[in-house]
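Single chain ahead, by itself, as structure tokens, in the form predicted on its own.
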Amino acid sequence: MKKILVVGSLNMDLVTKVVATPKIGETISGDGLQFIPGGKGANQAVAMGKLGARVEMIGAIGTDGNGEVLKDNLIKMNVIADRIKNIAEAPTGVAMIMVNASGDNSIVVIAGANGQLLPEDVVDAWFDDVSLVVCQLETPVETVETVLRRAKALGVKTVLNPAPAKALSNELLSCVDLLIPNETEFESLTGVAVETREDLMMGYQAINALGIKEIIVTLGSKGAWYYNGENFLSVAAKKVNAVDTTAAGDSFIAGVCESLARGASMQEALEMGTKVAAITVTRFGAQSSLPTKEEVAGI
């Protein structure tokens, strides 16, 4: 099986538990502080590795302790990390995360070395033996566009998780085969609030005009919807007791991409993504919460 290539961010997550998310100007107490490997790109790569995919991660870390921990964790989780870029001029990226009693989180990301993954770093050798390229938006948008354009030119299927939501050029979007936003990101890109199937189809028309053929919108506790201009598919979210929603979207995307890479149908891919995310939210942290292939098979 060919590789999945994930190009994106690596962050050290500094995580604390709070009873309730503080209001503006309010000071509250946090319960402990944990350092947990994270970053959208690395989360997705690690989740794919734990599911048994052949996956390579490309990103940038600082020459510091956090960077060493993040790279070592990728390798332990069966992710190829030979081309991770080391940056002496910037520290490894950091995310400060508060998780409240309902399992919801508030996150501040400091890009650090992630901001030094540059368009000129992208080379054709990245795409050798690759069937699927997956990007997010925690690295420079110009680099994401270069990766997607190069992959598209080489006949590699491209997947974009447009998170965190940002303004994106038509040129970048025209290089995306499969777009996977959540509800907020979908509205940001299309101007359509997605509440019904008709909303999804209306928003799809705008992005399909740019060349995007397929879209999956994640809907949190309502599951996910897929549309490709002809076929509509849906999957319901599994009912679980959520402890921490960090990496829920990343794990869903990993489940979908791992399934597609091994030739599963889109419906099967949606169901796999939902199972992976359901386990993830019952555990604390980002990469520390991601399930193995055996755990997913058990639900």
Second form
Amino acid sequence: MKKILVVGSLNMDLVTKVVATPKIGETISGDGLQFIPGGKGANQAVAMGKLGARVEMIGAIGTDGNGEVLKDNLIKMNVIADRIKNIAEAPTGVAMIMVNASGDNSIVVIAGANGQLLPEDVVDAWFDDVSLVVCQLETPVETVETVLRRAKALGVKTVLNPAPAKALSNELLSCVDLLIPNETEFESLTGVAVETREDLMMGYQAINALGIKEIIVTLGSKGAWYYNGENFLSVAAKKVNAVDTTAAGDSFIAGVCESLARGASMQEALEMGTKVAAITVTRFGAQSSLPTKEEVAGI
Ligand code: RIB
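For comparison with the form predicted on its own, kindly provide the form predicted in complex with alpha-D-ribofuranose (RIB).
Once more the chain from above appears, this time first in line as the rest of the complex follows.
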């Protein structure tokens, strides 16, 4: 089977639990501090590796301890990490995360080395033996655009998780085959808030005009919807006791991409993504919460 290529961010997550996120001017106490491997790109790659996919990650880390831990974790989780770039001039990316009593989070990302993955780093060799390339938006947008354009030219299917939400050029969006935003990102790209399937179809028209054929919108506890201009599919979220929603979206995307890469149907892919995310939110942290394929098979 060909590889999945994830091009994206690696962050060390500095995580504390709070009762509620502080208001402006307020000082509160956090309960403990944990250093947990994270970053949207690395979370997606590790989740795919744990599901048994053949996956390579490309990203950038600083020449520091955090970078070493993050790269080691990729390797331990069966992710090919040979082309991770070492940056002497910038620290490894960091995310400061507060998880509140409901399991919801607030995140501040400091890009560090992630900002040094540059368009000129992208070479055709990255796409050898690759069936699917997956990007997010925690590395420079110009690099994401270059990756997607190059993949498209080489006949590799492209997936974009437009997170965190940013303004994107039509040129970039025209290189995306499958877009996987959450509700907020969908609204920021299309101007349409998704409440009903008609909303999804209306927003779809705007992005389909740019060449995107398929879209999956993740809807949190409401599940996820898929549309390709003809077929509408949906999956309900599993009812679980969520302790931390960090990496819920990343794990969903990993389940979808792992399934599609081995030839599963889109409905099966949606169901897989939902199961992976359901387990992830019952555990604390990003990469620390991602399930193995055996655990997913058990629910
Ligand atoms: O999607 C969750 C991730 O967002 C965290 O792991 C954090 O690093 C930020 O990138």
